[in-house]
Amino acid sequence: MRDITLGQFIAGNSILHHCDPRTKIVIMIVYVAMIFLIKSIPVFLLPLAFLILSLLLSHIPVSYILRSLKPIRLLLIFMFVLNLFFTRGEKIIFDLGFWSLTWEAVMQSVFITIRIVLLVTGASMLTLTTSPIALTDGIERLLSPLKVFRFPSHELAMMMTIALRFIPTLIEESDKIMKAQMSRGADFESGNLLVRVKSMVPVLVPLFVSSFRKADELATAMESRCYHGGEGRTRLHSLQFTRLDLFAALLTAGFFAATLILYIVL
């Protein structure tokens, strides 16, 4: 659980950790657009290279983001090993009667594993070059133009910034609780599957008892501090667009505009 990156921040000094929070989200959706427009394993290219690129622009080590597909690895071989036995196709490679493996089932199960690497890599890029402070005033500013039909922008961007904030927080908590339960003679290595998850009921209930203690004490905290939403606040810092954000913009825009392209070429 200490490999989740999602949610977590890095501090630095590097090209993407000085753009516009803004930016970087808008950049997000437009990389997760491009990514759902791709229909071909070899176009995969572009947001690979674009994301590699963001990689060396942010300065964060490779291992993090290595790090951040390891909580997701049997998620990946489940749903490789789905696509296998439920995608049809015309081109066989082998047939065992009760079930014949495809080509275009290979294809897809490689497709959707690549495109959910892709998906979590590019979200904890975000996360690691963006604080939460950060993140929730992109939110807000992002979403104020909704205001006019009373949406609650600041209230909907503090519960996301809080629930990515809380992720290292349980995580933490929940390596102590582990430590706890296995100085006490808990074994959640030995066993099957099923044994392995009742073990964890140990720690899953302590787990859940502290995680709403905290958000009554954050509540609380909230309160005394006379918080009553996102009316008639300030800033400390206010958002504002530079030339590093517009060449940010420009290149997302390339690449893009590269694989629409391609979408429509292929």
Contents of the next structure:
Amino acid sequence: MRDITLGQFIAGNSILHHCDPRTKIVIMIVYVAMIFLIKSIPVFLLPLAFLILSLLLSHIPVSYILRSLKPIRLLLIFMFVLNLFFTRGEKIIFDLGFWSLTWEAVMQSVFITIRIVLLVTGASMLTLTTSPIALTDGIERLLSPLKVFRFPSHELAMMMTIALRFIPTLIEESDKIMKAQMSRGADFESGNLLVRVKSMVPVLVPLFVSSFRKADELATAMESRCYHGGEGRTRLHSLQFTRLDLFAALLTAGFFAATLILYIVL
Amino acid sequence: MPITVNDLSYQYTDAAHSTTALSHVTFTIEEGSFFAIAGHTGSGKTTLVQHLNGLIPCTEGTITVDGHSLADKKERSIARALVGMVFQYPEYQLFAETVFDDIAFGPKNLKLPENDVKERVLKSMELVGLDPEQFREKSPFELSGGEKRRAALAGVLAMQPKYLVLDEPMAGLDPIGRQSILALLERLRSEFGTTIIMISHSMEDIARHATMLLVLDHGQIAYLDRPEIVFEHAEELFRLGLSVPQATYLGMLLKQKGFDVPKSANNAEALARWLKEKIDHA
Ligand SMILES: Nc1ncnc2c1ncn2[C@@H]1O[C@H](COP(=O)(O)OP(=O)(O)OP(=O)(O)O)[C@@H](O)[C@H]1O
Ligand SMILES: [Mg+2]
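Would you mind generating the form predicted in complex with the partner chain now that we have the form predicted alone?
What follows is the whole complex; the chain from before opens it.
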């Protein structure tokens, strides 16, 4: 459970760490749009180059990025095989009668796989270089124009911050409870699915109980420090755009324009 | 047969770095002893005791419990049945609908017949001082903090472990709660010959009850001896972020003032007797 990298942040001092979170979130959105615009495999070199460039700038070890793919490897294989089987096409590579492998199916499978890999690694680049606090701060500020429509952007951001903050605590807690029940002879590893699910009850009940207790305590602690929602709240570190953000935005715009041109031309 | 720990080292490795929690720890826990473990926070006490029943697998070094090596999977399950583990704040692991069912969880996992399970549960409730009539059908979540602690303790005792490991069992209890837990431990030791292994920050309790004291410092053994002998190194213990019992401290101060405190006056009673003699003479 400890290799969940999604939402993990590595403190650092790189250019990417110093970018404004709003910039990074918008770049992320543009990057996703870029990936969805692409129709032929060679064009993926553009977002790939973009990803590698940001990886180099971030000083994050490559092994980290690769680790973010570990939890989704089953999904990748599943998608690959699914597309191989169910994509119709003309150019037959070999024929089994009831099913034939076509050139289009292979291309489609490869295409989908590249797309998912690029999306996931890109998302982890964002979370690896942006602290959860900065991330939610950025989201809050980006959503704040919606406040006119009574959209609770501050509350939403606060909820996200707290949720992210509690992921490691919950992992630690469940680790501890599992150990405690194992000491009383609990066995989480053998038996069929039903047995295993049932064996989780002694872990889940205390975990829920402690989560509710923690939520309650946190609410009291926040209230006793006069937290009352977003209205009139000021910040210690207010977000500020710098030249760095301008540079990042221009670079991204360049990549996006190139993709767009290729989309229109091809 | 004892628990032997031989050249045990352990590192926590997570995403960014690795922390050395234990390095080259070697010691033996004799059967029937009251083995106390002390050390500053983060010195590796919890990591060490979680090795003793294989919750943390040995990566470097070896541990045997009554001759069963923890490296072997089959042997480990035998060893785990011998070593009961009471975690810090054990009340947070209660889960069942009734106190009875919660305490019965361990014995049921041992696949004991229904009657034996019941017998063990009632026996453990009696040991920890929870009246079965009053508590067995209650939900563990409606007990008081102290009662929850005792119910959780009973859950481990119902496994009838030969070695009982406790990670700061008295944290957050009032003086009476602390005394009743210590009394329980002494009773287990004398009545069933249970070996007690206890992490504690209370030097008073250690001085009063422990037969051996292991002091950890940054994952290494700083001292391993009878408590009264370890407490002779008061200065070093202070430096390690620990204290000594008040009687020992008083004796030390008197010595510094030039009084000739005998070595035998190393506990509260002996020191008081010696002081009284001194005063009567004067
Ligand atoms: N799950 C973990 N992941 C990474 N490092 C850990 C983990 N658990 C403990 N450590 C580190 O290992 C070292 C020893 O921790 P341990 O919990 O054994 O200390 P302790 O002596 O029990 O402390 P305390 O008195 O505060 O309970 C500490 O430096 C701690 O930061
Ligand atoms: Mg500890």
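Nothing here was measured: the structure is a model prediction, and the numbers come from that model. We call the rigid core the largest set of C-alpha positions that still match within 1.5 Å between the two forms. Residue numbers count along the first chain shown, from 1.
Comparing the forms between the two forms on their rigid core, the Cα displacement of residue 202 reaches 2 Å or more.
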